[in-house]
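The chain that follows stands alone, in the form predicted on its own, written as structure tokens.
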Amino acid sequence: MEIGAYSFGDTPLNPDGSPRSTAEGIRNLFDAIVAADRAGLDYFGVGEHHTVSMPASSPGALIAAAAAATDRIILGSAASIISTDDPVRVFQQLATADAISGGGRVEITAGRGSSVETFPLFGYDLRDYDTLYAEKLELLMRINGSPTAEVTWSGSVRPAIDNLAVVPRPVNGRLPIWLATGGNAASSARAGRLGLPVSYGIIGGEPHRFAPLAELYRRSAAQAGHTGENIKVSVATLGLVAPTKKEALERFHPGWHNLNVEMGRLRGWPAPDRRQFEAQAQAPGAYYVGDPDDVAERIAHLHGHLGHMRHFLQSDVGGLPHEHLLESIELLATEVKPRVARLLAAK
């Protein structure tokens, strides 16, 4: 099991409550990365956003960065919203990327997006969603399984190539690329269709419950013939890990709380509730905040239900104090994975 991390970015706050700088919330995500490969963590995703308090735009710059400065860390885009951006541009940077790490550390997860203020900044229509991501998608795939780095497509979303130069092209010779999803059945349709991993968001209900999911998406795969190391499942959740579960949930709540008011003011959420939080935070609930055994024997139980390869945790959200991140990276890295490997193999 690969235990991991993934952020959109935590633009830290003032103690009045407001923002500091977007800029330094990309420096402090920066160094989350680092630390995290250094405590010996399996894989740090670096998803996309574009709101003040969530600045990670662009993975791939990011990536790249990181890439220079981490030795062994799986580093990917967790996920990269395709639909409103360019699949040219996507691969091109995170096959820079995957130049820079040395060959076989840069992933792409295709997502179509949950967060839907892509669609405006970029110019696109959200009556296009569907058509702009199977398209789109199509073009990636395409453009990573050529054999030379010439590509020819043609759709309607964006013009056509025709036998041009997509470079450079990874180390070896193809980028794994994950389908995100966060629970939308067809999408595990599709993903198991087109032999591609699936990647679960889970942020709420009982994770648990994704286990059909995971299924359709394995049956999925094998009615098309895809079969082997690629038919495979990871998870990513909200959580926090510190040394006792009352410290953990003490420190995650006040950007959980944070972060469901901008929400509610972005899509008519209803306003937090801290029962609704504790409720979710204990066992089976979505969010793995706890001390290293908790988050540990849940990670496993989870993995009973779903048999995934991967277990990754957002905790920097709604103005996390930066050591509290750093602290459960390295629990995470030095305490559950070692934890949730004796439960497996215990099994």
Given for the second form:
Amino acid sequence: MEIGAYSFGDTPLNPDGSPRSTAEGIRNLFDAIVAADRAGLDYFGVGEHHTVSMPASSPGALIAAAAAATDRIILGSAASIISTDDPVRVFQQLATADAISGGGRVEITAGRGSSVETFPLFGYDLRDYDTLYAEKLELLMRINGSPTAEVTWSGSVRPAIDNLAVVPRPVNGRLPIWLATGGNAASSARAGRLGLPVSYGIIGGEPHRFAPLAELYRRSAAQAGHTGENIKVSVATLGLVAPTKKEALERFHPGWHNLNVEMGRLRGWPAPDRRQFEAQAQAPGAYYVGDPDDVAERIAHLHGHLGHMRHFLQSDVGGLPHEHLLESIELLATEVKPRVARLLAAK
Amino acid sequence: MVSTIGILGAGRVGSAIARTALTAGYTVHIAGSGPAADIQLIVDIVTPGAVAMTAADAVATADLVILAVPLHKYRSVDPATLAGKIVIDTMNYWQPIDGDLHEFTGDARSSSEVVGDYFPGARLVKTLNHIGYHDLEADARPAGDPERHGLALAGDPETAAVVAEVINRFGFDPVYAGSLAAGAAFEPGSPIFGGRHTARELLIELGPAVAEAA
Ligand SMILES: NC(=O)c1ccc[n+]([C@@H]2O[C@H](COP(=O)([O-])OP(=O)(O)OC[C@H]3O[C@@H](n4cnc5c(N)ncnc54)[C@H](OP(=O)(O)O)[C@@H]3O)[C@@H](O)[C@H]2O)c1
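Okay, that's the form predicted on its own, but what's the structure of the form predicted in complex with its partner chain?
The next block holds the full complex; its first chain is the one shown before.
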């Protein structure tokens, strides 16, 4: 099982709670990716998010920088909001990063974002939400699957492309393209139909309840004739690892609280409730916050339900102190990963 | 008596409600925006036991209809089919998902009243909107369980009483809040929305008028 991390960027906070600079958030994220590579983490996913608290708006740029500064780690967008971006540019940016990485370490995860902040930012109409996503995903796959540099495509959401070169080409011919979803069944079916690997973002509830969706995904893939190693599942959840469970809870809670206050303002949620936090941080809850044993056991347990091949955690939310992120990454790579491997081998 | 529930929307909320209704012993007919075949595999695996149909068929065959489509798409539901039906409105106006909809931002009434204008003749009850879809199954408890949560309902009293029994069988204590207008008390931004409350706590949040009537 691959173990990883992902981040939307986390603008640090001053002691009085006011935000420091978004640039510092980006710099911290870059440093965390480099540290993750040194520690031996398998995967790091970046953005896309467009808020002052979560400023990782440009995964392509960050991943290109990280590709130059790392040796082994797999880097991916998590996710690229493909509906409101130009798939040609998304592909070109990540293919450029792929070239810099030496090849084979860069992935694209395509999603549509759980909120719609990119629609006004880039001048799209929310009424086109479904068409934008469907057509742009198709274009991205067309570009990636093209046997030559030249691509031909036409649709309704962007000017047609008539036999034009889209370069650079990925070192290994193609980039892995994943489809990200938060649990809408139709998206799982779509990923299967298209033969794309699927990445579940599970931000609440009980993750093992995604099992029917993973089955739907695999059955849809089989029905469409897609088999082989591209049919696979990854899981993204919130989580933080610390030497003890108590420390992990204490470290993660303030940022979680800040995040939920901000989300609550937007979505009309009540003030975050500490009891709910504690409950979600225990099995079978969705927050993988704990010591290495606890987190490893819960990842291995979820594997029994979903059969996923990669589990990656978002830790830096709401102003998590940078050193806590770095320690979590270190523990994920050196303590959680081997435990998960042992637990799965023993099954 | 309700025995067949028709659900419009096979998304997160529609699927969770479908499983909850099946567990409670109801016959469940479910529809997405297209033909039944489009959601057949989804229904087979995600809500086994439910029957995939077109929206028109799911409504026509149901004793009670549940609207679980994104609010910004509510006008894609044919109002003629809902006339005379008991209908649960689970929909919320969520700017981050629905975008800016002046129809709702510019109207102080509960979103269900706005929706109700589009469905003349439908017997609309607002409920199931203030619980997260993944909590619906996890939090269901038998009647009398001290941890059982409450769900608020708003609509005309007679129809709400029919819906209340369904909510009860789903595993929650129904708490009647008043006419459709009272539904504003458990919309996004209210203390009830997204929280977890027992029936008693809900009554306190809903205020003295409701508590006295109950
Ligand atoms: N998220 C929550 O926890 C929560 C809680 C309570 C209430 N709600 C409310 O529940 C509603 C649904 O949310 P969701 O998260 O389940 O959305 P979702 O996952 O996007 O699913 C929406 C479903 O509605 C279907 N649909 C669209 N137009 C339709 C039509 N005219 N007839 C029949 N089906 C139609 C869609 O089918 P196609 O794919 O074919 O378009 C899709 O299956 C929203 O109004 C939301 O405010 C959400």
